[in-house]
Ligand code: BGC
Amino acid sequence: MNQLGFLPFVCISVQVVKHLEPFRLSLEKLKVVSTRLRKDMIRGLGKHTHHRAAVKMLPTFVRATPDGTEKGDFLALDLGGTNFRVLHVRVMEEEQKMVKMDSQLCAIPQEIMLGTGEQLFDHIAACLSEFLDSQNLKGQTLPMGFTFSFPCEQKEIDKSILIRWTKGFNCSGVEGEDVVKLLKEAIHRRGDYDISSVAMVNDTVGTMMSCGYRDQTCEIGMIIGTGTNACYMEEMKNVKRVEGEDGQMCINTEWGGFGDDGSLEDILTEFDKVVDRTSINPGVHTFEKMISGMYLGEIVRLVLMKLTEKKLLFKGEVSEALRTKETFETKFISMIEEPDSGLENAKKILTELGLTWDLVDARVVRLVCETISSRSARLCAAALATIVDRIRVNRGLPHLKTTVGVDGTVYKKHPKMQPSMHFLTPDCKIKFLVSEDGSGKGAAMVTAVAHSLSKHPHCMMVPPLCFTVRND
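Can I get the structure for only this chain, the form predicted together with ligand BGC?
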C-alpha cells in the first residue's frame, strides 16, 4: 500500500458515499423532473393558471432576435449581482460586432443590498451620472437598455414590476413597483441629467440577444452564475397572457422558482432544506438554491460539517471557520475539481479554513464537491432539455438544431459544468455559445432591435426608445 493509504480511503468512502446518495439523481429521476417542469411551464403560460404557477414564464415583449443589421451607439445598465455596471456600446453592422466603448463598475455594498429602494436607485443614478461625466456624454441622446436580473412582470418593454428580490438583495419598497419608474425618480431627485425611456431586459434575454448577434440560430439564453435562469423564443399562440397569435415572443422562464410549490420535495436533501431555511428568502427559488453559485458552497460546507460530526472527516474536529455560515465559497468547488491542481488546491483551502486534514480527507472533500456540482449540472441539463424539446415540439420537427447563449461564473469557471449537457435531448443538437459581457451588450442589442423594428410598418415591439441627457 502506498502513502495514499488506498484501503482507508475505500473504507471511509463507502460510508461517505451513503451520505452523498441523496444528491445522486438517476437519468430516470431527471426525466421525471423534466416532465414536471414541462407541466409547470404550461401552467406559467396559461391565462388562468399563471397566478399560482411556480415557474412564472414571464413575457418579455422581445419579439425578435437580432438579424445582424442593427447598428448604433447605446448605453447599457446592468444590475444583477454585487456590482452595478454602466456601459457605452457600439453596434457595427458592417463587421457584425459589438464593441464595448467603455464601462464603469460600481460596487453595491451589503448595506445598500439590504437597505431601502430609494438608497439603491440613488446609488445607481449617481454611478450613471459619474459615467456620463467621464465619457462626456451628458448632452447626448442615446438609447438605453437596463439589464435587471430579477423576476419582473414586464408590462411593456419600459415598464417592469419587480415580483421579488433574489440573490441576497432585499431592498424595501421595490417589490410590486415599476423599476423604471424608481430609476427615473432617482434621476429626477438628482436633477443633473434626464432620461426619456429605457428598454428593460433580464440577463438571460441579454445573453440570448448578444449571442444572437453572432449566431442567428440562438434562441435560448441560460445563466448559471450567482443565480440561475433561462429564456427562449416561444410561439405567440402559446403565450395566452398576451394578445396576438402571430410570431414569437421571448419568455423569461424564471426556472429558479421551480419547486416553490413543493413539486421537488422528493429530491430535496436535508442540506437543501437548511440552506433554504437560513436564507433571506425561505421558501423561494427552490431550484436556484440547488444549482447556483450563491448556494453551492454553502451546501458543500453543510455536508462537510455533517461528515465531520459523523467522524468521517478531519478526525471529527470541526474548525471555527467551517462552523461559520458561507465560509466555503463556491469558487473553492471549481478550484478543488481542477483536473491537475485540484488536490493541491483542496489542501490549501482546508488549511486556510483551519482544518487538520490528511490525504483521505482531501479526497473526500473533492468527492463532496464533485457530487454537489454534478447534481447542479444535471438539474440544469434536465431543465434545458425541457425547453429545447418544447421548441422542437412547437415547430413539429423530428429533430432540432439550436444554439444556447450561456453566461454565469459557475458555467464559465467550473471545469465540468459545460460537458454533459446533451445527454437528455437525443432528438436535439445543441450548440453552446458562451457570452462575453452578454448582460450589458445584450441590453444594448434589445434596444437596437427595438429601434430597427420600430422603423418597420408592422413593428411588433415598442415605440422608439430614447435616452435624453439634460445638461444644466
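Positions refer to the first chain, counted from 1. Since this is a predicted model, take the numbers as computed values, not measurements. Here, rigid core means the biggest group of C-alpha atoms that superpose within 1.5 Å across both forms. Compared with the form predicted on its own:
The rigid-core alignment places the CA of residue 110 2 Å or more apart between the two forms. If you fit the rigid core between the two forms, you'll see the Cα of residue 139 move by 2 angstroms or more.
Annotation for residue 295: C-alpha shift under 2 angstroms between the two forms, rigid core superposed.
For comparison with the form predicted together with ligand BGC, produce the structure of the form predicted on its own.
Here we give the lone chain, stripped of any partners or molecules.
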C-alpha cells in the first residue's frame, strides 16, 4: 500500500473521471472567475450600483488595523446561538500579546429566544453583570466587543439595524431596530455598571484584527467554515457610499453572494443546482454553496448517489442512509483524505452509511472527496487573489507582500489553497495566519484600536465598545 493507505494499482474507471470533470476548474477558468468578481466588487462599492450588486461590499467604518501600541483591558461578548460567551481580554503592549484572562459561558433559555427583545437584552446585561462581579471589574468602565451573529444593516460604526432573526431566535421588537441602542438601554436599566461608546464590526474583521495584532502586514480577513466571507482594507476614495477621500476603510465583501445574479452559471454543476434548490434559501449565497462546510458534504453525497445509480460504485446498491439528505457530513471529507488513516476512516464511514464496499469503491469515494474539496480551495483562492491584486493595484505597486488572517474549519482541514494562490497572483507574496478567536479576541482588538485612535483628533473611527456582526 502507498502512504495514502490505498492500493496503488487500483484503477479508477474512465466513466467516474468523466462525471467529476465539471468540478475540475482550469487556471484559465479561475482567472475568468476572478475577473467577474473584480467587476462585482466595483459594482458593490458604487454609490448608485451597490443596491443591485451580488457582492454587497459593506462599509464597516473600521478605519485602521493594529499597530502594536494597543494596550489595556477589554470585554467581549460572543452571541452565536443558544449560548453566548463573555470574555475579559488584556492587551499588553510591552509583550505584544493578547491574553484571555477569563471567560464564562451563559445559556439562553428557549423562552427568552422566543420572548421579547427587552427580555433578551436584559438577560445578556444580567449575565455580563455577573461576570463583572466574578472578575472584580464592576468599578471599572471597560470597552467591550460583542459578536452578534445575525444579519444586520450597518449605518455607522455605532449603529446597526437587525434585518431578521435566524437560528431559532424570534424575539419581538428587535427586527428593524438598532441593536446597539437596545443593549445600552438594557445595561442602563440595571444601573449597576456602565459601558462607554459602541462600535460594530463583522466577525471576518475580527479575524483580520486578531491576526493583525500578531502580524501588522495583515489587512485581509477570510473565513471558510460553515459559511464563507472575506474583508479587506479599501482606499476611502473608492468607497462611494461613505463620505471622505482620505485613508482606508475595511470592507466586508459578503462574497458568499457572488454568483447570485447568474454570473457563475457556467461553472455550476448539476449537483450544485440540486443543493441550491433543496436549501432553505434557494437562489442566494451561490458562491458559499460551492465552497463552504455547510454544503460540501451534501455535494459529495449527491455525486456518490449518481455514481451508484450508474453502477460505478457499491455494485449499484444505494443504502437508505446514502439516500437521505445531509447524511454525508463535511467532516467525513477530511477524514477520508487523511494521508495515513484515510482508508480506515473510509471503511468505517461507508460501513456506518450501510454500504457494501470494496477497495475500488473506497478509492473512488476518496477521489470524489478530493475533487470537491479541491474545487472549494481553488475557487476560494481565485476570490482571494482578486482582493489581493485589487490592494496592489489600488496602491500602484509592482509587487505586494501581505498577510491574510484566516479562520474556519474548512480552511484548517483542507489547506490546499496556497498552491493555487501563487499562479493566480504572481505579483504578490501572500502569507496565511490562522486566527486565534476572531469573535472574542478579535472583537476586543477592534475595540482596542478604536480606543487608541479615539485619543487622536484626526481619528475617524468611533471609540470603544465593539459589536461584531456576522451576517450568517
